[in-house]
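We begin with a single chain expressed as structure tokens, specifically the form predicted alone.
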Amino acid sequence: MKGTKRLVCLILSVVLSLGLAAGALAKEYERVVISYTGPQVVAGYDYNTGDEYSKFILEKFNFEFQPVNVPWGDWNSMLSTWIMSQDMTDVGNFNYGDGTHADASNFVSQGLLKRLPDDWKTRWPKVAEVYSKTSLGPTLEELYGGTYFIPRARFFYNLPGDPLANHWSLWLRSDWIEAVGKEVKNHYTIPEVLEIAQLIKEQDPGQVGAALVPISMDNGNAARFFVEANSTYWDTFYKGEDGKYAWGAATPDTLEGLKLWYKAYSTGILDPEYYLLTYEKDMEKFQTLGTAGVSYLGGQTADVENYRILFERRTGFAKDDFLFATLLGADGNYHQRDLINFWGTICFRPDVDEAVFERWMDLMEFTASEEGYPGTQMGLKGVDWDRDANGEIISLVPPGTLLAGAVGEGKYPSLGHVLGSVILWDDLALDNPNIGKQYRDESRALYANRYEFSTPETFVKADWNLWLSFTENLRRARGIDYAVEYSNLVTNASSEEDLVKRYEAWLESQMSLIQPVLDELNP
């Protein structure tokens, strides 16, 4: 009988166990209004009926939801005017940068923003662990004095390294690097680029003719190809092994990078407009003219299969002719600064609703969870994707689908980090079966071989003194357009010799901008 009993009381217990679980995922919810400012809203798409997964979303957790697109040159600007007006939406994507640390810190201090409650952490596990993973949120609490803002990590399940790694690499004809003779790989250093820049200008193996562009970039990225990956502080201040701050740009790496951005320019490998060039075009060149060697942007996980689709489609050449490599100093080694592992930041205005707080941050919790964050990316589980007996991510749809675009284009134009997204695509694309596993091999190499090539001097952790300082000061100084001055610098040089000439006087003009930071730096 006792036996019975407890057998009895056993199964009532699994029963209530089972309910109480079954009642915390399957969460009712009363319906709120909940408006979201981002640049990434696509403007005008009514994401309450534009697709399923948005319903899917919006039919979970129970909201009507009022997204409001601002533009990316705007973003800043836009939403910093209404949190400052008190008008501002119940959630806000906030771009917190070391440029916008300061208006961020006056946001908190009048208490423009909502403290999150203490108890966040164990109310919200998963986003919590995000949180924990990104850096930046650790930082502003302990110097906020609590969270105000939740930065949305880039990568979270498959976290390369610490610091992180950027995404920015050389892209680089395979078959015109065969046709030359040299080698194709992964890695090359700045004066390898260079050479086989020339012997492509030389021997023209893709037979262009006089719309040959051997190396093609525009004004900024040129300034990231010949100076920020051979000088590690090139555009800002550092602290030297002697303990003091000095600044990046009088470095030797420096001056050796624009000497090499010079050798470029005055022998022609270089595009003689690229100063001229607007966003984008230096990647027209390359990607749909088929006129250009190498370029240097954005490309990493997704990109690394999506950009060779789209060369492929609009060249007509084989999208294995394009290389996607690292690019390394010209002392072999890989050459940033922590990229620091979070992009875009959550916060809400002071006021919200509880429950209309708590709703986002319900979703935001959905979206970190494995069972959630595929769908970002991926669509609905069990229609478009699912996990396999070993956990696996499987794609449940045709090769080719496109599942996330434009309106008329993708499958769900909503898919992508307005949704309550804290883990950003970067992540996901590693384990996204819908993109080609060696591509996703290939870009994990990548990433692997910028901790490879690199020093702790060359590629090195943020260092938060100087990224969270904001004087008037350093406000001045962070002005400087680096990627105009050295343009400016290689561009008039008449001679080698000229330029270091030109670059000592520049330095030296700069002194009434950099000498009262480093006097507050170094007190």
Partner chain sequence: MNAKVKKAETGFRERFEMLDGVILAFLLVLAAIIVIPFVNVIATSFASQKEASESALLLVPRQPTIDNYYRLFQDPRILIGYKTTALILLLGVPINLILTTSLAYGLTRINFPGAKFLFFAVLLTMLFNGGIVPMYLLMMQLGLTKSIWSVILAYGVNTFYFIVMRTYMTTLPESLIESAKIDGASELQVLFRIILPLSKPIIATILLFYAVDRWNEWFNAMVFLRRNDLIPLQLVLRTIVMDSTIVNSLSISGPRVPRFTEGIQTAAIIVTMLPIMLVFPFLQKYFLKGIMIGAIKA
Contents of the next structure:
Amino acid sequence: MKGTKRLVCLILSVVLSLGLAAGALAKEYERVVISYTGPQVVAGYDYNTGDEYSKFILEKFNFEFQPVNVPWGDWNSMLSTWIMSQDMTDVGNFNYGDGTHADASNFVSQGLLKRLPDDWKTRWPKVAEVYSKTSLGPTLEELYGGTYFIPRARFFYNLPGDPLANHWSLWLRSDWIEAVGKEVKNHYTIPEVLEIAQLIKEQDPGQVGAALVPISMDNGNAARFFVEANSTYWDTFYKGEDGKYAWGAATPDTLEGLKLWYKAYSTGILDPEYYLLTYEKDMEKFQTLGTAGVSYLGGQTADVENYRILFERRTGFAKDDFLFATLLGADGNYHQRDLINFWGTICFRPDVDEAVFERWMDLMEFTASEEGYPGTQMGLKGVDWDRDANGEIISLVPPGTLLAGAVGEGKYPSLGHVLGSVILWDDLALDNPNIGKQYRDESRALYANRYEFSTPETFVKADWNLWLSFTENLRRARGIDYAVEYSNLVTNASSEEDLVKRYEAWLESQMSLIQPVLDELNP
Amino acid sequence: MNAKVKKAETGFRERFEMLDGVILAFLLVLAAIIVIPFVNVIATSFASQKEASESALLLVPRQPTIDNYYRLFQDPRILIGYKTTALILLLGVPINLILTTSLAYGLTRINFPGAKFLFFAVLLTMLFNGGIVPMYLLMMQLGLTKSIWSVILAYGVNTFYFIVMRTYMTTLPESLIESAKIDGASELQVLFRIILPLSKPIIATILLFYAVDRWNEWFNAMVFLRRNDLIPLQLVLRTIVMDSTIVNSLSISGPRVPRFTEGIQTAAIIVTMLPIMLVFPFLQKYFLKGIMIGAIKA
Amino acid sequence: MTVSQTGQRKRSAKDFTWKNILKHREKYILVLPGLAWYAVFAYIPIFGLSLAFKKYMARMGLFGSPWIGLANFENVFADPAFLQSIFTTLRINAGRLLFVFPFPIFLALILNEVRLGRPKKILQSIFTFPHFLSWVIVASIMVNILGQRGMVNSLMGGLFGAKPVSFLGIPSYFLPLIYLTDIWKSAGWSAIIYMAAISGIDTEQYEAAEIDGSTRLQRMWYITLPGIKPTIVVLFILAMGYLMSGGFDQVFNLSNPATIRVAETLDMYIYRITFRGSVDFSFSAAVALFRSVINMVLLFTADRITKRFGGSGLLA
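Show the form predicted in complex with the partner chain, please, the one above being the form predicted alone.
What follows is the whole complex; the chain from before opens it.
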């Protein structure tokens, strides 16, 4: 009898505590309307009735969603216009950068954005944890004396390192490299690539004929390839060994990169009209036409398999003929400045309704958690993905299923960095079973070798002192379009001596912009 | 009338000689220079990416495909775009025309106090404008943001068109107006009975210009509307094309299916042009002078 | 016009007496809607130009923001590329006035002489086609035609064995390219205004001239051209007022790093400076004000000169 009583008590208390726990988990939300601005909003798409994923999110957090799309090219100016007019949406995705920092600090000093409550990190611990890894977030918090922006992290669970490496990679034709007798590997220096390109031009291993383009790059990618990859500070200022700031354009590394560029241009291994290429025509020649030997383009984990599939489908060459590799400078080192682990920052209007603010924070907390974050890219748990006994993510959809994608193409057009995402896709891509494991491993290796082939001097951390400066002089100096300027020197030069002459004259002509900045930075 | 037509016809046959030949030849060459690239645009819109980029100047796709159009129309935004643009046209163009015509006629009659000053004030707006922020603040004060009326009212009178119309009206014979006024007609009656019928060519022209401007409108809508269910066609097309171009250069993560941008762009241009080209012949008769000058008046 | 009939009437017409204003009340009613629109949607925002002398503080509003004198202008002028871009803009647009402006007039005149109805209509439609192509598309067509592997080079190579020339990458070819493509794209569309003006010419003049036995060239010269002269003059003066602006899409899309030195106009300069962020409304206002003042000076100079040479000018 006593035993039964005890048992009933036990059962009752278990049921009770379960009920309490469940109640605590599933908060009773009262319905709110949330407006949001961002370029990743699918224009014209009704998120409220759209697809199962958006319905799941909107039901779970009980709100009506009013998203506003801003076209990419107008993102900064539109959002700033609305903020400056004190008429922004409840939530905004602000494009933080060294160029827009002036705007941001202006918004903060005028009280045009919400200052997050001081206890937000304890109330939304997961968001705070992501935030702590973005390096920009804490830096700004210290500067502003409070939190106004929550950067969205490129990586959280799979952060490759600090500073963060970029994904931009060499695209190479491994079948052609083999045919001209060179080694197939996952890293090359610029001179090595030029040598391979020269051999491809001479031997034309693919029998392409007149349409052959050994190196296919548009202007921006050519500048990245020849100058950025060789000269860490090719387009900015830097603090030299003597502790004084200097101008990166005037370094020997930059001139060396220009000489390599001129060599490739004048010998015809670089597309002779590379500067006319727009709309990813360089990519087209490699991936769609199969007439290019080398390109320098994106290599995100999410894409390394996808790009190869498209390559095979369009050109008829084998997937494996498409090789990704890391590009190293002539000195054998990988050159880059910290990519900084964020892309886009979340901010709120200053008078945002408390319930709306909390709801969005709850939503971000959910998408940052292990429970919610696979969904932002893989859809619904239990339908499209799940976790196995070891906690590993497993896919429940057939290979090749397009989960995110344009309306009419993807299963869930609402998947994207809109509905609460604070961790971007670069991260989950490394664990996403919908991408072949060999490709994810390849991507990890590409990230790893960027750290391996670099020194703290060639692959550097962010210089926050410079990044956060925004004097008028700096603003003007930041307006220099280095890729265009360098390209102008290369295309107009008649010989290497002429190039050097033009380069020196150009350096001289820019001093009226540069000297005032140097004077400011070196008081 | 019959005799006159006959005379004109014989006159026509008589004089079809050097001048006509030279003019026609010149215009045909000019037309060819325009048509060939244009055919290229049409061909590109019906071509695959591979074919378009392989040939130097594609004129007839070997394997025509409607893939680009399919992609364009598959997007539900296109319907929203057509709907919104139609609304802007239907509400906007009549307002444009009424404002412009009445103002243009009113300011041709500049013998009233303050007329020159007013004309000057209008002229200045062509040179000076305050930029987007003051305009936005104004629309906000008026409570018009997020409403279609912000887009309609932000573009009321195009000063350039106003001046062109006014110039045309000043060339109309003054005597007609004066005699009507002597007969006791009011200004409005003069406008409707004399000026408007005589101004058909310029009204048709300005109507066309306004319609095309409205059709191409996107910036104001982007700034003021801020709604996901009210997007003009041009803004939709812009975002479709932008999606596939800028995104990569900003190195943002996400699924990227590289698209045949030029194919979609050219398809979008054809789709955008068609309605205007269909309306064009109806307006054309007003600003294209009759062939046999002598015969018309009779 | 009536204004100049007698000095007395002229004076009385301008008198701001109630009687006089009442007499012209119909005209006021006619212009009221248009002027009301200008007052609200053009003149209120125009005060935003005061931002050129202010630092915009959203909390204080347009009018409350603090004055900072000419600091914004000092910043604008500190960049040598700014002055260079003004020079480039004036150079490109002056050439436009010289080479591009007359073409639609010419086109309208000879189109008017085509005496076959249907071909005339079809030809005119064709000439308006390119207006609807964006410059992005025109630029890509130009690459197809003028690129090293394009039509022109293939022809030249085939016929004369010439080496391929990169027409689009040579700075000295840039201006002709701008003018030719501008004519190609816009002449037909711009001709519509002149066609409309021609349609308004009193046909009796032609009949009288025909009876007098004039030739068609004579009628073109002595009737049609004078008939559209007011339109030409007005459009010319207005074009003068646009010497500092316009043409961004064209120059932006047709230029490239190889030709940027001769191509960077004021609009492109602003685009470059502001693209990476910082939406400085005061800076934009300063540039806009500067541009507007220069445009205004040019416009009124042109208007004055026209009047001096016996034209009627804008205020006809």
